[in-house]
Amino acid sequence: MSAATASLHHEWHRFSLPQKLARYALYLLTVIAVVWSFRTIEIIPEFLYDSPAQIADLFVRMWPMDWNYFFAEVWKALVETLHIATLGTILSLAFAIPLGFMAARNLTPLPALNLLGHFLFVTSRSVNSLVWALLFVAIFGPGPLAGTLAIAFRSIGFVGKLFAEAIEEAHRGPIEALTAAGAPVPSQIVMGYWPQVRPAFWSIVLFRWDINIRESAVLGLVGAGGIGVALDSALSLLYWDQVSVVLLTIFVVVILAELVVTTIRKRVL
């Protein structure tokens, strides 16, 4: 091999030797945190080794579900529940849409409006629903109200966030050409952006909807109203034929929402 064709032979790396370490630095410390979250939690081996039992005579005791719960408690709690989810959606609508229009940078070009929605929208994820919950139930007082508040307020992140992705996404095409026509922002939004957002607004709030159901299903465990009443009310009484009638409510219920959704999403959307 002479020394012009050595000088052109390279040999491949798929990873350079900054990568490799940055990758082998990257698994040492997932495995200090694992370890390190196995030592924090505390597994009592003597509980872990009982487990198994423990969840066969917990079965034993759910069964037979006693059917008559359902029909005194918990058909009204199921009732309540959907009352929250869906009204929870409804009144986010009302803080996510204005903030997703101040959200988004190519409908509202002010840097500092920008900022705030965003940082109302993390505000609202960043807490959760059951915290929602609390704060609403020392206000407001236990009961469908501070279930319904606590369910809009964790909602506008989501929703907010996703609608001005959405808008931001929105083709300038049609929204120069009714610029240029000198139809006013009003407009604007209305013949421009929304046909184009549309869609995936109605798919975010369809969506939110299905979670709304799952998350209202607990609220009742901090006294914020709906199913998770019934719930607390035979888990604090050890009614685990009670409690049996309630989880398969609940599961049933989250799969039939999450069919009913589907559906939608399939023929409207």
Contents of the next structure:
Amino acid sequence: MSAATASLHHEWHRFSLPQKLARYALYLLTVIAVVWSFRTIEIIPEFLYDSPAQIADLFVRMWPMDWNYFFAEVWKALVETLHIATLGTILSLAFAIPLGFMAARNLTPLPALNLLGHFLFVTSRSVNSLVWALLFVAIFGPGPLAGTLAIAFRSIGFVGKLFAEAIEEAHRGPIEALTAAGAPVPSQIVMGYWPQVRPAFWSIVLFRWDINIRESAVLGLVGAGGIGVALDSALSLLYWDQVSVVLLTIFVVVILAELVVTTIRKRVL
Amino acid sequence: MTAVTPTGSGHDARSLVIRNLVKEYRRGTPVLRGINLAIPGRGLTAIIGPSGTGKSTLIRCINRLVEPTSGEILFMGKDLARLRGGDLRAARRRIGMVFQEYNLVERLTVMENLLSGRLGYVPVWRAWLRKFPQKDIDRAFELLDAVGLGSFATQRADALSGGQRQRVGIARAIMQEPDLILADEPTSSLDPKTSVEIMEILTKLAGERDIPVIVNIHDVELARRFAQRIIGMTEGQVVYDGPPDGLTDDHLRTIYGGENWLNERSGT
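Please give the other form, namely the form predicted together with its partner chain, since only the form predicted alone has been shown so far.
Everything in the complex follows now, all chains and molecules, and the chain you saw is the first one.
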């Protein structure tokens, strides 16, 4: 037996020769892409050398912060931002939930409807919130309504896609048991699917709300309401001590939202 | 020849007749090759046979969790193989099912799992709001006591052990007030002692209500101990159909193939 083991001398490499070549080709492509990108973005050396001084100058102009501006304008805009994010998220659910049911292959065994659902999700997701906002500002005029709709339409794809995936991951066994008991599909959803997807659902919704707070903060740049409007006016007037107030406010709110979401998620899951 | 009394009472009405049942998952490779059976409307009938022989497919064809390719399944005056939509649901709610993996909704409480046996009867809004009729709730508590889980009503199903889950599974099937109970390998995920307990509970609860039970089981000893009738299957065909006493080692060799396993067992 020892003779047999001694004569065993197998060659082993992690990658075969074609695999190795493919990997080197990939490295080379990456380098080419990086070099090409640097050429495209046209760095102007003078501006680059100057930038540390510019940054220092900006910080000097931002200080001291204009706290009167916070109480006069930013506060109200901040509340509006929170409303846009929250209402937008809730509104998106009205579409995302039924579309999620429709897109889930195990629940809707009709490929055409699944495909339609996924197509709508991709449509919603491929358009940036700012672009949705531009669209709705053009339709409904500037203001928080356009912002809310922009947030809602961008969220449908995100929430719907993840919700559909959660439904598809539901265990078949319990559903089979309810089917065998003669439960109609709506009852199967209520007592079979929903208990299984509920934690994932709330997790997705909270996550999207968190994202929407950040997104709605910039919607004001295109006139769709919220704290972005305050930022936009401060920027265009070059009131840097006000810009710093707005930026700090956004920063604090985003952190608070994140804290709220993680706390609730821990409780729900 | 078939029982066509639609009253739901009496043993003949609950008998099950299967004629020329064929199931092909892929065309040309039948899993069930023309099953003919008449199962009496009372007592426990065990279907034995090696894994992959179509026992589970057969039992799932009865309540149409699996679509039969051809053949008839006559029960309560209807051909179950032909039913659709609401008629199929109405037939299903009179056929309870117990599963190998229990198939409880893990995140719901034991009580909710029992009440889900009533979903064929109650409207969706009641299921949604958990506003089940008081009669159902009373029955659920009675059954929980009967399976020895009286104090577990508000526990979540995923907090239970395997044996406890299967008791809930049996209680859920009884909640349907079924005319027939199908059990697909109800003890295969359990230890030998718990398996016997589960079979005892199943036979007791079904016996008290005079509900016929068809159970898939690969454990021959359990089948002999609890069944009044044994059906032996191999390769999609019935090769033995008779009382447990009549089941000889010759039959077992036909059913399971080979013979070393029989000798070894008698040797130890």
